[in-house]
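Encoded as C-alpha cells, the following chain is the form predicted on its own, with no partner shown.
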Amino acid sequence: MSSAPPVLEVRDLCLRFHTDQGTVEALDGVNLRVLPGEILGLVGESGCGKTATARAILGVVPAPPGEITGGRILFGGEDLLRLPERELARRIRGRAITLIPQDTLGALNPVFPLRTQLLDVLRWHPPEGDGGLWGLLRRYGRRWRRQALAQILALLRQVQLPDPEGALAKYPHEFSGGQRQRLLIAMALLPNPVLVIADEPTTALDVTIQAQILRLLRRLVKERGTSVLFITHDLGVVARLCDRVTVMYAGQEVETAPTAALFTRPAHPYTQQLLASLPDHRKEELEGIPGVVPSLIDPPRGCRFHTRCSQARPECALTRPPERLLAPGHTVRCHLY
C-alpha cells in the first residue's frame, strides 16, 4: 500500500433527493479513497449510488432536488464541498478532475467537427501549470492554435486513433463506438488531470473492443501517473483493470480491498454473493441474490443489506456496522467481524 496521502478522499458523504414520492436517501455515509497513480474500482448493482458519488465529487448534483447533507470531499487536502461554484469550475471540474462518460455519442456535440471540440477543451481548461503560458499564447491566435493542434495530434496518436489528422475534420457520427470512446479518453486526458472519473465507459462496447480500451486506458494512466475512479457493475472489468475495489450496496460502501484479495477472500456477505452470481461454465445453473434491492425512499436501518442477508444478526437492523480492518488495505462493514 502506498504511504502517500490520497489524491481524493470521500468521508461520510450523505446525499438525498427530494421527489414527489418522498426523500430518496441516495448516499448514506459513503467513504472511499483514491491513491496517487492507482485505479480504484467502484462497483455495485444499478442504483447503488456509484454515479451519484461521481456527480457529488464533480459538484454537478442538481439542487434542487439534490442536497448534500453531510460529509467531506477532500481533493489534494481541499474540501470541494466548501469551494464556491466559480472556483470549482475554474480550477477543478474539467481540469484537475475530468470525466469519461458512458454515452459516447451524447457526450460529443453533433454539430461541430472534432477539431473544434478538442480545441475548446484546451481553450477553457488548459493543462495545470501552463495557465500563464497558455494565457499569453491565446493573445496570438495562430501560434496558440498550432501548438494546441500539435498537442492534440500527439494525444490522438497515443490513444491509437486511426488517421488523427483526417479525424480532426470529422463529426462524431462518423466514428465507430470504439473510436468515440478513444476520443473521450483523449479529451479527459488533454488537460493533464490529477484524477479521471470513468463512468462505465465500456458498457456499450463489444468484448474485443472493450479489452482494447481497457488496455489502452491502463497504459495511458500509468504512463502519466494519473489516478482513476473507475465506476462499473462488471466484475470482469474490475479484475483486469483495477488496483483496488470499493463495493457499494444501496447507497452504502460495504467493503474495500486490493483487487486480488477481494476476489480470493471476499469478507462481506454481499460481496460473497455478488461474486458467486458471476456466470461460470462449471455451474449448471446461475446463482442469484435472494430478494430485491430496497427502496431508497424508505431504506432499512442499519446495514441496508440485512433484508437479503442469510447471515444477518439482530444488530444488523439497528446500527450500521463500523469499518473493520481485516488486513492491510482490506476493510469491511459487517457485524460478523
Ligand SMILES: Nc1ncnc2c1ncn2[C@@H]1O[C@H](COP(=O)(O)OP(=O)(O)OP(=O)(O)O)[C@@H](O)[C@H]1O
Given for the second form:
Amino acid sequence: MSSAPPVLEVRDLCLRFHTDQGTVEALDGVNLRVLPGEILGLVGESGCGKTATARAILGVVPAPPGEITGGRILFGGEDLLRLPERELARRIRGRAITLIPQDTLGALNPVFPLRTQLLDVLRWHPPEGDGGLWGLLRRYGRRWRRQALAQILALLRQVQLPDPEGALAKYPHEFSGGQRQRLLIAMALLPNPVLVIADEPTTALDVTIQAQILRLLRRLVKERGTSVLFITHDLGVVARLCDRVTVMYAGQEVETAPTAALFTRPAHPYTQQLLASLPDHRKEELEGIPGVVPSLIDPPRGCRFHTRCSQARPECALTRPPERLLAPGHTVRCHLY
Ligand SMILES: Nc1ncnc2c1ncn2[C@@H]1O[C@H](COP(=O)(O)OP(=O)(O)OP(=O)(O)O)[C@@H](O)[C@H]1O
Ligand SMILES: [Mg+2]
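Taking the form predicted on its own as the starting point, write out the structure of the form predicted in complex with this ligand.
Now the full complex is given, and it begins with the chain already shown.
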C-alpha cells in the first residue's frame, strides 16, 4: 500500500439534479481516493452515480439542473470545486485530468482528419505547460509541428493502431470501434496527464477486443505512472484491470478494498450480493439482488441499501454508517461492523 498522498481525493461529495419530477439526490456524501500510479475501479449498478462523480471531478456537471451542494475534490492540493472555470479549463480538464469516454464517435470531430485533432490536443494542452500567448504562437510554427507529429506517431504506435502514418489523414468514421477506442486512449495520454478518467470505455466492444484494449491500457499507464479512475459496472473488468475498487450504491460509496480482498472477502452486504449475482457457468440460474434500486428522489435515509438488505437493523434506516477499517486498505460503511 502506497503511503504517498493521493492524487485525487473526493470527500463527502453531494450532488443534486433539480427536475420537474423533484430533486434527484444523485450523490450523497461520496468519498474516494486515487493513489499515485494506481488504477481505481469505481463500480456499481446503473444510475448509482458513477458518471455524475466523474463529471463533478472534471467540472462539467450541467448546472442547471445539476447543483453540487457539498464536499471537496482535492487534486494536487487544490479543491477543484473552488477553482474558477478559467483555471479548470487551462490547467486541469483535458490537461492534468483527461477522459476516455464511452462514445468513441461522439468524442471525435467528424469533419477534421485525425492529424488536426491530435495536434490540437497538444497545442491547447501541451505537457510542458501553455507558456501564455507566446507559447501558443510558437505552437503554430513548423518546428513545433514536426516535433508534435513525432510525439503523436510514437503514441499511436504504442496503442498499436495499424498504419499510424496513414491513420493521421483519416477521418473518425474510417476507423472501427476498437481502433477508435485505441485512438481515444492515445488522445487521453497525449498531454501526459496525472489522472485519466475512463467511463465505461470498452462496453460497446466485443469481449476479445475489450480484453486486448484493457491489457494495453493497463500496460501503458503502468509504464507512465499515470493514475486511472476506471468506471464500470462490470466486475470481470475490475478483476482484470484494477488495483483497488470502490463500490457505490445509489449515490453513496459503501466499500473500498484492494481488488483481491474485495473478491475474496467482500464485507458490505451489497458487495456480497453483487458478487453472488455474477454469472457462473456452474450455476443453473442467475441470482439477482432482490428488490430494485430506490428512486433518488426522496431516497431511503441512513444506509441507502437498507431497503434491500437481508441483514438490515433499525439503525440502518436512521444513520449512514461511518467508515470502518477492516484490514489495511479495506474499509466498509455498514452497521454490521
Ligand atoms: N442531467 C441530469 N438530470 C437529471 N438527473 C440526472 C442527470 N444526470 C444524471 N441524473 C441522475 O443522477 C443519477 C446518477 O446518474 P449517473 O449517470 O451518474 O449514473 P451511472 O452510475 O453513471 O449509471 P450508468 O451505469 O447507467 O452509466 C441517476 O439517478 C440519474 O438519473
Ligand atoms: Mg454512467
